[in-house]
Amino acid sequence: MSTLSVSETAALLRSFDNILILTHIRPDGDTVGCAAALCAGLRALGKTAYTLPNHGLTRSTAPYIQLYDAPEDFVPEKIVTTDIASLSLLPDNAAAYQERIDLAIDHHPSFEKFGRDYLLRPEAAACGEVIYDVLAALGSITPEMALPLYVAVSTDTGCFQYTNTTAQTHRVAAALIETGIDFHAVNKIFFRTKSRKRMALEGDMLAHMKFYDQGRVVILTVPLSLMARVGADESDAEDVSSLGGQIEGTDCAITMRELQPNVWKLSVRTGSRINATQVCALLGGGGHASAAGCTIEAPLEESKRLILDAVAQVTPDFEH
C-alpha cells in the first residue's frame, strides 16, 4: 500500500483498463459526481470503464451516473473507489471487490487507507476537487466530465456556503463552468427545489426539534414512522441534515434518521467550537471537522444520550 501524488495517480490510471468504479452507500452528489466524471475521463483515454450500479441513488443524483452503469456480465480488472472513507461504506453489491481495490481517491481526514494505492487530499472541500486535478493531469476536461464534477463540488459545499469552501473550490467551479455546462440547472435541482413531501418532513423535524447545551446544540429526528406518514422516499430525504445548520444560535446540528427499527444514522454539522469527526469517532464513525457521521443501534432516547455524551466529551464548555 502506498500514498500517491496527483501525477502518480494519473500515471497509474493510464496503466489501467477494464475499470470498475465504486461509490458509497446512501450516495451523495460527491461520490456520484466523482465516479461519473472519472469514468468519462477514462473513456476519453480509450479505456473500458464503468461504475457499479448503486441502488441508493435518488431522483437528483441518478441521471448523472446511471449512463455509466456496468452490465451484469462485466468482469473488471481494476477497482477504483471515489469519496469512500471506509470499507464499511461500500454497498452490498461491492462486497466482492473490497479486497481487490487497486486505487482509492478520497478527501476525508478519517480515510482508513485501504486499497493497493490511494490518493488522499483532506484539505479539499470535496473529493470532486481531487478528481478535477487528476483529470486535468490526464488531459482536457470536457463538459461530460465537468457537469458531474460540478455536482460533486457544489453539493459537498452546500452550493459554496459551508465552511469547507476555499478559494480553490471556487477556482475549480469556475473552470468547470467555463466548459459550457448548464450549472444553473444543477443549482435549481439540488438547492432550490423541494418536493411537498420534503417540506412535510422538514415541518415535522422543526416542530419536534430539541435543544441542548444552552441552545447551542440541536437534535432533529426523522423516524421511520414520519417517513411512512408523509409517504417520503430516499429522494425526499436527500441531504436532510442541512436543515439544522440554518437554525439561529446553534453551532452543532445533529440529524438522526432511522434507517431500520432502532438503527439511527446520525449526521453531525458543527462550527469551530466542536469537532464533528472527534464526536463521531467516539461512536465508530468519521468524516470532517465540521461534518461527520456515525450509526447507533439503540432506541431513540438512548441514541440521543449517546450522541450528546460524545459531544460533551469533546466540548470543554458543554453545558448539561
Given for the second form:
There are 2 protein chains.
Amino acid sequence: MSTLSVSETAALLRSFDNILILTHIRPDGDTVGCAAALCAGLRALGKTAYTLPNHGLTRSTAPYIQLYDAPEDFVPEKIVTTDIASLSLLPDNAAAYQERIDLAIDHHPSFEKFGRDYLLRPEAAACGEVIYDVLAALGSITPEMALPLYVAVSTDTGCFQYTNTTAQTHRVAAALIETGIDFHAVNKIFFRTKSRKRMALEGDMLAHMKFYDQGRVVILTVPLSLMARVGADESDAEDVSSLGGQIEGTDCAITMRELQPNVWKLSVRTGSRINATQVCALLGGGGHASAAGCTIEAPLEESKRLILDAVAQVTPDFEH
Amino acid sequence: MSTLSVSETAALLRSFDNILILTHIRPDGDTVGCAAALCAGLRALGKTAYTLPNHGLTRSTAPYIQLYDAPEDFVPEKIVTTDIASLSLLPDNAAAYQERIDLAIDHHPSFEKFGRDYLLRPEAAACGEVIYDVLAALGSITPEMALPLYVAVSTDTGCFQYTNTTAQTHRVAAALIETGIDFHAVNKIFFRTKSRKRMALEGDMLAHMKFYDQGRVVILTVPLSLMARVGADESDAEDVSSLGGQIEGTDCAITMRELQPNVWKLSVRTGSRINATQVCALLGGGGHASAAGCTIEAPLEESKRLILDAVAQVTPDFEH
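Having gone through the form predicted alone, I am curious about the other one (the form predicted in complex with another copy of the chain); can you provide its structure?
Once more the chain from above appears, this time first in line as the rest of the complex follows.
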C-alpha cells in the first residue's frame, strides 16, 4: 500500500481498464459528483468505467448529475473509491469489493488508509478538488466532468460559505465554470430551493422558538405532531438543526426532534462559551466541542428542563 | 469625458491627491467595500484619501469594513465615485460634488456616463471586481484592501449564488482570500446570521403562507400586527420578498407587506410562465418581467383577491 501524488494517480489510472467506482453510504454531492466526474474522465480516455449504483441516492442528492450505473453483468478489473474515509462507509452492495480496492481518492483527515494505493489531500475542502487535479493531469476537463465536480465542490462547502473553503476551492470553481456549465441551475436547486414541507417545518420551528440565558440559548422543536401536520418526511427534515445556529445573538442552539412519542433526539450547536460535548455527556450523549447530540425520553417540557439544566451545569455564566 | 482602461485608470489615480470617494444612497456592501478598499489603496501610495460619510449606513451594511470618513474640514481636490450608476443616486451630502466628479468606477450596464473620466465594466458581477483590477495595477493588494473587496464581491453575488457570478468572480475571491483575510467571519455575519426578529418574521410568514394555482402561486404576508408583535423594524424586514422565491414547485411568489393599515405593498417574483410586470400593471404598478411591484389599498382578503385576479388574468393556464 502506498500514498500517491496526483501525477502518480493519473499514471495509475491510465494503466487501468474496466473500472468500477464506489461511493459512500448516505451519499452526498461530493462522493457522487466525484464518482461521476472520474467516470466521465476515464471514458474520455477510451476506458470502460462505471459507478456502482448507490441505493441511498435521493431526489435531493444528485439532480443534474449524469450517473453511470454499472449493469448487473459488469465484471470490473479495478476498483476505485471517491470521498470514502473508511471501509465501514461502503454501501452493502460494495461488500464484495472491500478487500480488493485498487485506488482510494479522499480528502478526509480521518481517512483510514485502505486500498492498494491511495491519494489523500486533507487540506482540500471537497474531494472534488482532488478529482479536479487528477482529471486535469489526465487531459482536459469537459463540461460532462465539470458539472458534477461543481456539485461536489459547492455542496461540500455550502456554496463557498463553510470554513473549509479556501482560495484553491474558488480557483477550482473558476476553472469548472469556464467550461460553460450551467452552474446557476445547480446553485438554484441546491442552495436556493426548499420543499414546501421544509418551509412549513422551518416556519413552525421559528414561530415557536424559545430563548433562555439572556437570549444566548435557543431551543427549537420538531414534534411528531408537526411532522404529521405538514406531511413531512425524513428528507424534508434533513439537517434542520442548522437553522438555530443562524440566529443572531445566540451561541447555543438546541434542536429537539421527536423520533417516537416522548423520545427526543437533541442536537446541540455551540460557540466557544459552551462545550456541547460536556452538555450532551451529562445526558448520555457525545460529539464535538461545537456540535454534539443526545437522546432524552420524557415529555417535551421535562426534556427541555433536562437539557437546560445540563447547559447551565457546564456554563458558569448561565443566567436562569 | 472619456472611457478609460484599467491601466489608464491606475495612471490617473497615481496623478491624483487629496481624494474624496463617494458611495451611493441606500449603501450596500459593494459601494462601501469598493470605497474603503480604494481609499486604503490610495493611502498605501502615500496619498491623502477619505470617503464621504454615508448616513444611510446601517449596522447590517458594513460590519468588518474599516471606514475612512472624511473630517468636516477636509478640502478635496479630486472626486471619485464607486458603484454609482447615476448622479441621482448621490447622497444629499454629496450634492456639492455632483458637477466636479473626476473619475467614476462602476459595473452597472445602466451607468449614465458621468464624470470627467470613467471606468465601466458591465460584465463584472460586482464593482469590487473592477476595483480589484485597479488596485492590482496600482500595487499589491493588502488585507486592508482585500477584506472590504471580499465583502463587495460576496454580497453583490449572494455569496457566489446569484446568476451574475462568473469564473472571474471566483478568481478574484481566490486572490483576496490568499491575502489571509478572515473571510469566514464575513460569510458568517452576512450569509449565515439573521436577527431574532427576522427569524420570527420569516417563521410567521412561512407558517401562514397560502398556495394557489395548484401550488404554483404562493402568497406570504407581513401585516403590521406581525411587525408589531415581534418588534421588527425596517432593517429586519429588508428583502423579505426573497423568501417566497425559494419554495419548491412555485413560479410566482407574492409578498404582501402592510405599510399602513390596509395599505399593502406587493412584491411579485415570477418564473418564465408569468410576466410580473403585466400582473402589476393591472394594479397600477410596474417593474421587470420576473420582479415587479404594486400597491393595493384594501383589507387583506380583498387585496389577495385583487392580486390573484390579476395573476389569473395574464396567465392562460391559471387554475382556480
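Predicted model only: the values in this text are computed from it and were never measured. Numbering follows the first chain given and starts at 1. Between two forms, the rigid core is the largest collection of C-alphas that superpose within 1.5 Å.
For the chain modelled as two rigid parts, C-alpha superpositions between these two forms yield a turn of the smaller part by 30°.
On the core-superposed pair, the CA position of Ile247 changes by 4.0 Å between these two forms.
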